[in-house]
Amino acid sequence: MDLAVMGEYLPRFGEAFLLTLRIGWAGIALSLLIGLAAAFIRHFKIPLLSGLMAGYIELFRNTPLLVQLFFIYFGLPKLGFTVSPELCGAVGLGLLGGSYMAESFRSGLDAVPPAQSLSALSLGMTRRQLFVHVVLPQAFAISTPSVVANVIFLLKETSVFSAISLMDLMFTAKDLIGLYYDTTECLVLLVLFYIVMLLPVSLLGRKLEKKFEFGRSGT
């Protein structure tokens, strides 16, 4: 393994890892937003709205990230729709982890016990206030690990992005291979980034676990 080259390949990784990151993460914030509203939808069962929720979420579950990268870069310029790269990423990954966020919010939300809904509205909370105050907190703390996993699951789905021309890790990574044939050292900095990028989730992940497991246990 040569140093020398690694250092020579840095400066690019550097560039492809900043915009792995934006990308990733305005892809996962859509995905965020689209979860809760899907989520809400569905554990209230609105009508009409609840069936179409369970039909998106079927679908881009069940469906590989790249299939609909493809559809949507590809695709949707034969409808007159064209979609810049950076936009085709952030909105694939966002459409894609909001049918993941959006069982890990209603499963919080179902996990909160009736009982305690009851014993607030017998107190005299109005239904407003039991559910800022009683059942999104304890939702938010029920689905913590399993949204952190969707988070850190989305990050590494980036590494897809290069196959619509997106100078991700991965495609810098398999560009200077191709070459320059330094096979090791670009993996390793490959792998050195996406730890990088994913091990910080996860310790804040973890940290935010504890805290509401303390926070529950303290109840």
The other form holds:
Amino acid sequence: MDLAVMGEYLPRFGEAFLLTLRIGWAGIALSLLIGLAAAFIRHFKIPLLSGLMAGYIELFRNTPLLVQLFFIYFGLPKLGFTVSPELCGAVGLGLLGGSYMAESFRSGLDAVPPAQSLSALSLGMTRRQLFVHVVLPQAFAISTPSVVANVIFLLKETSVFSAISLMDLMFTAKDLIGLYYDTTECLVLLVLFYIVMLLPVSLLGRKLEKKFEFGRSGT
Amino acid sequence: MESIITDLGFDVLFKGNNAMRLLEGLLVALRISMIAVLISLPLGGLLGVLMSLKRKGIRFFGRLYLEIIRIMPQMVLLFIVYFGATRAFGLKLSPELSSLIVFSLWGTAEMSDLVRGAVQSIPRAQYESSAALGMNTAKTYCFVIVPQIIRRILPNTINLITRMIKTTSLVMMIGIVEVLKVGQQIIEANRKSSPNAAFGVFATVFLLYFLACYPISLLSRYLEKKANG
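What would you give as the form predicted in complex with the partner chain, now that the form predicted on its own is on the page?
Expanding to the full complex; the earlier chain stays at the top.
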């Protein structure tokens, strides 16, 4: 392993790392928004929309991100929706993640025992107070571990972005290996950057899981 | 009607044996996932049982293996095995063999964690009651413990199959000609005659994957409900 070579490659990997992070976190933010909206729609069984969301969730949970990205990036332009690779990556990740987040949030909402709502109402709380002060905090605590697991899953899924010609970490590694054959150096850098990206979130997830354990003993 | 089909680029599917080729491409990916699952189930089961024993050495290395496999994206693992093995051991692995190694390693890790969790969740009273009834160890495991473990891990194990199918779509990135690659070839070959083929072909691939995974997801959910209820 040649440290000088690795030093030389470092800036290119750094740039790719930032690009991956930027698109990854944009996609995750989008997935949280989509997931929350879909979970509320499903939980309150809003007619029509609820069925639509169920279809969306099943479709995106049962197909690989790579296929979704190919469809959005190469297929949709034929209908007149052309998207840049960056936007495609973020939207694709957001749609995939949204379907997973929706299930996490919904299982949190559904897991709050009915006695909690009944007790709150009998104490004279309004529906709004009930939802904001009783249901949401408990649902949030219950769904946090699986939301964090989804975040880690989505960060790992960013590794397919190179398929739509985004110059992410995988793209950079493959490109440099093809050009100069410094395979070992490139693979080590690749692994190190992914560890930097994933380890903090993974550790944070474990901490949060302990902190929110009360959410699961509620029943 | 016919013009809509052409406008959306679905017409290429009816040319020659294009539809058949797409299906065969899907089968390439499905075959890799099935072989990986068949390898992962027994190995993961064994590792899971070993991990549930209170042996510090085994637990440490098992845990290390699990964490390393879990934190790395499967795409990175594929690159490490496919490019790295050539460099490290001087042997040239085919893309197929590399992907089988990676997905088996990953499947084994996931499976072992499921089995470990299930074994540890069986209450001590189950063993003690069996002993009190005069059952020997073999009978206890055969009739009391293992059936409960299987019941508990079955939904997630079936779910692992769909995860495996979805993950094997990555093999196109190391050059295996599977459904996405075949799709690209079809689009390329019909560039002039069906300019909109990209929509029709990739929509079809999308649907094919859904049709492959959705029934398995439903089965997993049904079994989970049954196990809980």
